[in-house]
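As structure tokens, one chain now follows by itself in the form predicted alone.
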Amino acid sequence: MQVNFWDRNQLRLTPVFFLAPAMLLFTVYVVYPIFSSLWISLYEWNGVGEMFWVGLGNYIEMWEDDRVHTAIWNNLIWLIFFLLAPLISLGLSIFLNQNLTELRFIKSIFFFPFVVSPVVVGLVFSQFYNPEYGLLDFFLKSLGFQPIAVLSNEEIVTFGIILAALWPQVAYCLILYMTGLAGLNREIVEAGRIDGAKGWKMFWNVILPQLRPATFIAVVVSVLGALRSFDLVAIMTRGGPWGSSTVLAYEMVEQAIFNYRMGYGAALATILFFLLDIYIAWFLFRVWLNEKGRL
């Protein structure tokens, strides 16, 4: 009896028209995308007229652009308050994680910036920074105090987003933190008793040890939100007063919507794309050698 080529090829070709139709969706939506943006960016282009090689002119003009150079810095300093996130959450997390009937009330205040949407919350914290009648504004004036612009102040006014973008994103690790105390091995748990573990070294040497891969993904999605921030800076400020605010994700909106400069955008574009590109393939990495047994 002959075997046709289905028959002899069936095991090795079943995968492939399955997973034929999300790799094409892949290529058109992503793949494509990328290497066009890439591609865009080695040309100066209004976005509707005529195209204009100019090669690395724009990565050469990023380098010297001071705003891009302050957005890279409130990048950095998104990352580094962002970091704050999975300590406060852990605390949290330990405090919330009690049989009593009273924190349930509060545990729905805590995880409500979660579900809210992040033009709410530019929304409400503009209000709340209001100089005039925010509540920032009341508390300030009951403590004898005179009320600050902290969206209009250059100095401080990152920080404020900042604070404004930390409250969903505690939430969100506190989910995780609170999930991953809700999987605790009792076994460990009572032998660290029995073995007279109590307090910190408890905390320390039986619960923290369990929640290092809650940890370890509230640590990345931290990172991951302080490089792609752009909505509350979007909402709330605009980039401004006078591009203080600007991050490379606005940036990158700002000149190629608004200034018409498509090929300068598709270079900022790269740029945080590599630079999410890096940290993702090092959570890659360190995900495999945990598999591995090697972590």
Given for the second form:
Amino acid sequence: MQVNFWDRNQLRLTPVFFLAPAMLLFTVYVVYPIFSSLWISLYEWNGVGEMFWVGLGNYIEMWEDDRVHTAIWNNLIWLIFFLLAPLISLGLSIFLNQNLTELRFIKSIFFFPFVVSPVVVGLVFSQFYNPEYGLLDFFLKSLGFQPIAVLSNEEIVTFGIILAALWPQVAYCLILYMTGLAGLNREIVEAGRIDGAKGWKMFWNVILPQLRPATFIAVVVSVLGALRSFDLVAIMTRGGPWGSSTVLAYEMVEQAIFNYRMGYGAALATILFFLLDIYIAWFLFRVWLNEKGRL
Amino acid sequence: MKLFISIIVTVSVVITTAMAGTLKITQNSSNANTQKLWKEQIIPLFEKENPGIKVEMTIYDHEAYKTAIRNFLQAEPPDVVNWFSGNRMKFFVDQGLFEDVSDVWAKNGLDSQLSAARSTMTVKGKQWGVPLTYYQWGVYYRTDIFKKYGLGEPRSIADLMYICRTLKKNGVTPFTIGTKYLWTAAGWFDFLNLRVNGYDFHMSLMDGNISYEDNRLDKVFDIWGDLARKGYFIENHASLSWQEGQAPMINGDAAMYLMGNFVVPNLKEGGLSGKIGYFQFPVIDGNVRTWEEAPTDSVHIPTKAKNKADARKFLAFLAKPKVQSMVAEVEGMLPTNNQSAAPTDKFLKIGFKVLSESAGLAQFYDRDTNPEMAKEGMKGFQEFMVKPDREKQIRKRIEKVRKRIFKK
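To complete the pair, please output the form predicted in complex with the partner chain; the form predicted alone was given just before.
Expanding to the full complex; the earlier chain stays at the top.
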């Protein structure tokens, strides 16, 4: 029997063929843009005309740019307050994890914001905060307080946007925790009960350790969400008032698209890329350690 | 081989004649009436007058068009594109992406017919497109409220301050505005600077030749800051879009709005028919002539267009008095051709008078200066209107941007 090339190498080649389409798309639409963006960040370029080499000029300018400082500071605030999402949803999931028919409806209400598009969330909250006819204003007035224009107050605007962003984020983390709770090992819980663990002690020592994978994912997605926050800022304030609610991702779009500064926008993208990279590397390292520990 | 070549020749002849027959144009108006006008009247009329040319129109979303045009001008542009005159046009002229159409102007006698908008279409002594329509800016006010407190239209800034004082005393905020999207604030800056320092200074500032910390601008910020400190603008205007800014005027909490003429239909729909008046921005310095703001929409031929011959015909067609009137009427704007029929609408009539008597026209801050300069400048203006005491820091920050952009 003659063995042809295909028969000999079938096992080795098949995966290559299966991977090829995905790899090709990944290269064209992900890998190539990353490198081209790194390259553009070394130029001054308006997106249309000639490109001028400035070396690290864009990065040096960023160092002194007040807007970038504001953006980084706001990203930090986002990072800290976005971590409330896993915390809130942990509490909620414990409450919602009861076998009551009535709770089904309540549960779906809590999940609801997760399926709503961020654009809609942004618009709803913009209306809510509107100082002329918004609901918030209505509540404050009926309680005898002065109305607050949340989205045009430079001191609280970022918190106003984060609150809007937390709404769907809590729902997301809630789903993670609910699945985590559904997968609890009954035997361990029973064993704990026999040993006299109750209430807080039970939660802290028996339930929470079992929810570790869920917590880990919830924290990871929240941190990523905080770093790449863009949509709500764009919809609710466009970085305003006077740029005080801007974040790195928004600043990047504004510089590149609206201000015709592709090079500077690319430099901002690069910084964001490396920040996310460091974090994801740490994340993968943790996953790797975890798997190694179990094996 | 001979056969092969002849096939190629025939095919390419067929292709080029096919292309000579079609003229690709764009439309960036999100107004359904405008789109209808072009589809049902303007294009058929052009095709009738120029047999053999078929016009294909692509409609874009107004905002998306602003980014799309940068890509298609370099790659596969249509034959005629909409754009805005002034600095926004100059940006593409400098990149060599717009065609010099001075010949269209010369051949059709446009230099005299379109004289009002000629300077905004001119870069390096040549014309780079044809203006379509423009509209006036000015103060729109509630005539009933003015009457109630015995107020008349102001001639000078002192009159205006008196009006503001009277209104404020009676619990009416003098001016409404919505600065969420920034550009409305620039209207104030432009008018104050045109009235204080005049056109040449203003344009020089727009071209990046003058510092934002120059002491000739002090008076502009003094008057503006005075209005802001005294609470003559509605509160929370940084939360409102320009449309939302109409609400206080409609419900009578505010009495005036510095705006473009496009605000009128909305105010009428809001129930203010017969209660709206218009006055020209008052004089600040008697020695400075009254320059006005009149943003102009225009059409251009991309350098890489395929069918430039027919595109030139189309531009000449769009410059005609009759066609200009048709477009202006539907859009509620003024035709740029001075041979066009005079407008009949009350506000367009006043606008036409104000603009034709003015010493000259500016386009608007974000059309007259570099796009990034405009963005950063307008952020500063918005901040200044809310926090006038930060004048120094704000001007310093804007100046830093100017220095970097214009390298001067």
